[in-house]
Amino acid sequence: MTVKLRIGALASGGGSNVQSIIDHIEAGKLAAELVLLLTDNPDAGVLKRAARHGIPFAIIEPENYENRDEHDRAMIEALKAEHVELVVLAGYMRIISPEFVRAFPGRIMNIHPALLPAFPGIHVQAKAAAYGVRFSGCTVHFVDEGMDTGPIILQAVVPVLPEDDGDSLGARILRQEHRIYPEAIRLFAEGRLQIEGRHVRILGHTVDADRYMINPPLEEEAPLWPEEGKD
């Protein structure tokens, strides 16, 4: 019998990336089970989706509690009756406490839809877009303390093109999320995730060295390198 990793899921809103994970779950592709899904909005999207698929879900809202420790506790006592493994944030737009994050010590991952250490924070995509970057994406990472800042454990690359906003953007790196972190908690469940200080080792994994991609392309009738022998 497989052993299927306990998740639970924190989200505020569509939760699309939420979506994506019961998706390859019901598909036999991630040996993983949803147990439960927390938000902090009771007008979150990401509900419907819990209810159609029988997840179980409970709302904890801020207002409700005196402070955001005594919020984080509700959560991380929900989160350990259900005996979660793995947290994955997905949408969650609060910043969570170190509390939480020493409740479950290398074990909950957030995915940023820009190519961290840049841009960190809100309204990244638009950010990207403004500032002229070639390329964006998003990243999978576990969460430290602090904002943005855990250990990178997946990326993917989009291109940003000139008339990209954050809307155009962010749509063609969504796609992109929806596809990485699956895989990174697929990674995790077969335990083949180690954090080493900053770095995450992929046990198994190789990388093509000379693979690369550049933005614009170079022109195709342009010598690489001078040549030989002339200046």
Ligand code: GRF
Contents of the next structure:
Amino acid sequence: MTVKLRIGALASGGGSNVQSIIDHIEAGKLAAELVLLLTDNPDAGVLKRAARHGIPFAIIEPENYENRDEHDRAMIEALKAEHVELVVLAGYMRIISPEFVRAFPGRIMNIHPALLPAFPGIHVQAKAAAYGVRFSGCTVHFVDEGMDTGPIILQAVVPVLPEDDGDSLGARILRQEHRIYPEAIRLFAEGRLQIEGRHVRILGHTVDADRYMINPPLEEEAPLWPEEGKD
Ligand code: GRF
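One more: the block was the form predicted alone; return the form predicted in complex with this ligand.
First the chain shown before, then all remaining chains and molecules of the complex.
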């Protein structure tokens, strides 16, 4: 029997990334178990998803605690009680405390809907569209004590079109989020991620260094050599 990685998820919203993780687990593509979902928001859509799939969940509302540290302590306790080995932040709309980060060293991941370190923070899909970048995407990274600053695990790139707004770009990015988050978790579960300072080494991976994307594509590649007899 394969040992399953015990995952705890923190989410505040609709939970499509949590859904994607559940789907990968249920399809047998990820040797993991989502043992606890925590939310700060009693109205979060993600709760319906958890209920539908029999995932244990708890609503831990910040209003019931004196400050963020106390709130985070309650979450740490709940996660530790379930022997969680990896914490995944999936649309969790609060910044976790340094104590939380230290409670799970090298064992907290986040997904961010931009190509970090560009566009950290919130509403970044709209910010990228408004800025006029030609590419954006998403980033899975380990969480450190900064905001969106931890070592990067995987990134996916998508083109930005002139007519894009935050919604259309966000939808394009989200489709890739649903692919790279389970992949990063799988690599972690297989023990293939090594944090070395700012870098995450992925064991057993090679990349074709000659691949590229240009947006908009070149309309005409300049010939490398002039045709014979033409000049
Ligand atoms: C995603 O765009 C994620 O990158 C960001 O919050 C959003 C959560 O979406 N951190 P969902 O709740 O997983 O659908």
